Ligand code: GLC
Amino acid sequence: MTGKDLPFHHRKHDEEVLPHATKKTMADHLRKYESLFTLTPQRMRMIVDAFEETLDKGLQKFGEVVPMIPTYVFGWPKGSETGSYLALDLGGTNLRVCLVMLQGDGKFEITQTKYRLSEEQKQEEGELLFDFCAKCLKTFVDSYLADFDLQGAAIPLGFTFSYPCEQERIDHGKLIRWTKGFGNLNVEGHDVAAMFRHSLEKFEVPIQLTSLINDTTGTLIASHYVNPRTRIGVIFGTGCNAAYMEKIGNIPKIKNLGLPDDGEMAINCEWGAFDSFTHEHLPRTKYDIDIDQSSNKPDEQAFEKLISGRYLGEIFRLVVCEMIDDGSIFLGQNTYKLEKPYVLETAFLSLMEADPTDELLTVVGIFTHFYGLETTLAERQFFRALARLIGTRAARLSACGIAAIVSKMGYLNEGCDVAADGSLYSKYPGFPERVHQGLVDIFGPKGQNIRTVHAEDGSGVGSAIIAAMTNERREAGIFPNC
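Just the structure of that chain by itself now, the form predicted alone.
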C-alpha cells in the first residue's frame, strides 16, 4: 500500500474535513490511558510484597488460591544424566511426542512429531482424549523405536500435562481444573496418570509412565541442565506460570511425608491465580474487569488476565470500542467487525509496535484488511502507543512475579538466571527488555543481577530429564514412594 492510495496521509490544514480524530484529541486520550495503564516503581514494590506473602501462604497449606504445588522433582539435575527417554506433551493446540537422547554434559538430541488437536477433541469424553494420546504415542514408537532392542523393558516416559493437578507422588496427578479451553468430561477430580496408563494398556504401548509434570517445571529443569545459573523458570504465553526450587523445610504442608528439611523440591506456583477473588493488589481497569466478568471463570486467574497473550488484544479492543462509542474515532465508518470479542489478537499489538514505517503502514494494513477501516496517521500513532502501554504493563507485572520469588529466596545479591519461555516472551517486541527494566525499577541497580534468558524446551527435554532423574532416584531407593 502506498501513500497515493491514502491521500489523507498528506493533508495538512484540511484534516478536519475527514470524519477522523485530530492529533490534539488523540494526545488527550493517550494521557488518559497512560494514567490508567502505567505502573510506578512504588506500586510495583507493593505488588511484590503482596505476591511474596501469597506464595508463602500457598506453601503453608493446601487449598490456597495460589496453590504452590509440590512437584516431587527433588533437586537439580547433575547435567550428567544420560539415556533415551520419551516425552509426551499435551499442549493447548498440539500433542507433541519426543524421543530425547540425553548425552550428559548438558547436551541432548531430540526427535519429535506433533499431532493436531481439534476443538472437538478438547471437549469430548476424557477417556477418548487419553486414547488419542496413546494411539499417537504408539504410532511414534512404531516409527522411531522399531530398531531399539528393548529386551522386554518398557520405555520410560515423562508426561507433560500443564494443567493444575494435585500430586501425592511424581507419577500421579489429580486434575484440579481444566484451563486453556479444555473441557473434557470426567477428568477433573480424577488421576490423569491412571487414566493415561489405562489407555496405554488398552493399545499395548510398551511404555512406563515415570513422571507427570507441568511444562513450567520442565522449563526450570531443562534450562538448569544446560545452564546451572538458572534458578527460576517462567512461562509468558497464552497462560503464565512460574516454577522454582524450594527447601523442603519451607513447605509445611508436606511435613507429614517425613522428607528431610534440608532437601529441595521444585514448586509449580500456578501464579496466574494471584489476587483472584479478592482483587486487592492488582491495578485492574474497567476493561480488565469486563474481560474477567465475561470470561468462563469470573474472578479466577486474575494475574493471568492482565499479562497473558490470551487477553492483551482484547484489552486493546475494548479501549478502541469505547472510543468508537463516544465518537472519538472511526466516525461514519462501519465498525461492526471490531465488535466481536477476541477478534483482535495480541499478535496484532506485536505488529503495531514493530511497525518500522513513518506512516505506520503495518497499522494501516491491519485495520483495512481485517476490519475494513480507514485510519489517520494521528489515530495510528495512538493505536501504537496504546499497544505499547498494554504490552509494557504486562511485562512490568510479569517482573513483579519474578521479583517476588527472587526476594523470597534471597537471590538478589548473588544474582541468577530466569529461564523464560512462551510466545509473549519470545515474540512480543521489547518484552524481555521491559521485564528487565521492571526488575531494575523494583530492586534498583541490583535488579541487573537478575537476567532473563530464553528457556530450553521444558515440555520435551525437561520432561525427559525429570524422567531420568526419577528413574535414578528410585533405583537408588531415595524417596521411593514419592
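The form predicted in complex with alpha-D-glucopyranose (GLC), contrasted with the form predicted alone above:
All you get below is the one chain by itself.
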C-alpha cells in the first residue's frame, strides 16, 4: 500500500478520546517513512556494484570483512550418494538432531528432534553449549539408533554450525565471530569442531564428526541434489547469508594448497557482514543505527541487521516507539509493554501484512493481546503499511546480494535457480515476489531468468550429503588433507 491508497484519517472521534493527539495524519507519517525505507532501482544497482567488489576482495586474502570462506566442499553432489548419516544443526533459534537416510536418485528420508535454545544458553560458557549439543545427540542416538547394527563403527555426523568459521579442512572451523545475538564465552578464535569432539568424548557418544558446514552450503548442496539448476544457496532467517560454487583458480588466497585450478569449491560468503564497520554503501536509518549500537556486536553484520528476521520486528518497534514519544499515537495509554527491546517479533509483521480483514482484526489482536493497546483503524492501516515498507526493504536488499553473485559469476543470460530457505523466505507474505521484483529492477527483464526456489532442508539433508561426499572423497584418497 502506498501513502496514496491510505484512506484519509478523520481524527474526529479519536480527538474526543485522545485530546492531545497531534494533528499530523497517519498518511503524513507514512510518507515520511516511505522516503526513509524505499530503495530505488538506481540505489540498488550502486549497492550491487559495491557488493560485487567486496565479494572479489574476500577471495583474494584472509581477514577481509566479508570473509568468502572456502568450505572444502568440492563440486556438486552426484545425486547418487546413499547411506545413513546424522546431522546436528545449530542455527539461530533451535538445535536440531536429524537422522538422514540418503536413498540416491535425489531421494531421502529424515527423522528429527528439535530443541529451542534459551537466551541464557546463547550467552553461557561455550563448553556448556557444546555439552548440550552432545547430550541432545546422545538422547537421540539412544532412542532412534539403539537397534541399529553399527558393527563397532562410529556413526558419521555432519555438523551444521551456522556462524562464520575459517576452515583449514572440512572437519575444522575456527569461529571468526558470533553472529545472530550469540555471545558464548571462549569460543571465538577457537576450533568449534575440536570443542564439539571434546564434548562428544566427555559424554561417550559413538559419533564421528565428518564435516563441519554452514547452513547456506548445506542449502546449496541439498537443493542441487534434487535440482541441478541450483547455483546459489541463500538463507533468509534469523540471519542472512549465501553460498555458491567457485572455480578454485578464482580463490587466490588458497593457492598455496596446490589444488587444481579447474576444480570447484563451495564458498560460504558470510555476506551478512557486507558494509560492516565502514557503513559506506547501505542506506541505514536512525532505527537501524540504534539497533546496531545497542546490539552485542556494534558495527558488525551491517547487511544482516537490515534484513534478517532477528531485527525486522525491532526496527518496526523503534519506529512505533518514536511515534509514541512524539505524541502521535497511543496518547493516554500505557505503552510500557511495547517499550521493551525485541518484544515485537518479525512474525507479527508477517501476520499484520497477511491480515485478510477490512478492519485489520489481526492487527487489533496483536496490539491488544500482547501490548494491551487500543488502536484506531487508521493506525492499524499505518502499521500494516509500515511492516510492508520494512519487509520490502529487506527483500530488495536481499535481491542486491543475489544480484552481486549472479553478476560476478555471469549467470544472468543463461539464468539459474537460487535455493532459498529461512523463516523470512518461507513465511513472510510476498517476500519471494519482492525479491524477484528487486532482481528485475536491478537487471531489467532478464532478472526474470533468476528464480528463487524454496530449498530442501540444507542444514539437515545438505549436511548428510556433504558428509557422504566427504567420506567418498576420503576413501578415494582425494585431497586427503582437506
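Positions refer to the first chain, counted from 1. Rigid core (definition): largest C-alpha set, two forms, superposition within 1.5 Å. Please read all numbers here as calculations on a predicted model, not as lab measurements.
Participant: C-alpha of T179: shift of 2 angstroms or more between the two forms, rigid core aligned?
Facilitator: Passes the 2 Å threshold, so yes.
Participant: Look at S118 and decide if its Cα position differs by 2 Å or more between the two forms after superposing on the rigid core.
Facilitator: Indeed, S118 is displaced by 2 Å or more.
Participant: Return yes or no for L128: a CA shift of at least 2 Å between the two forms, with the rigid core superposed?
Facilitator: The answer is yes, as the C-alpha of L128 shifts between the two forms by 2 Å or more after core alignment.
Participant: Could you check how much the CA of M195 shifts between the two forms after a rigid core fit, in angstrom?
Facilitator: Its C-alpha shift, to one decimal, is 2.6 Å.
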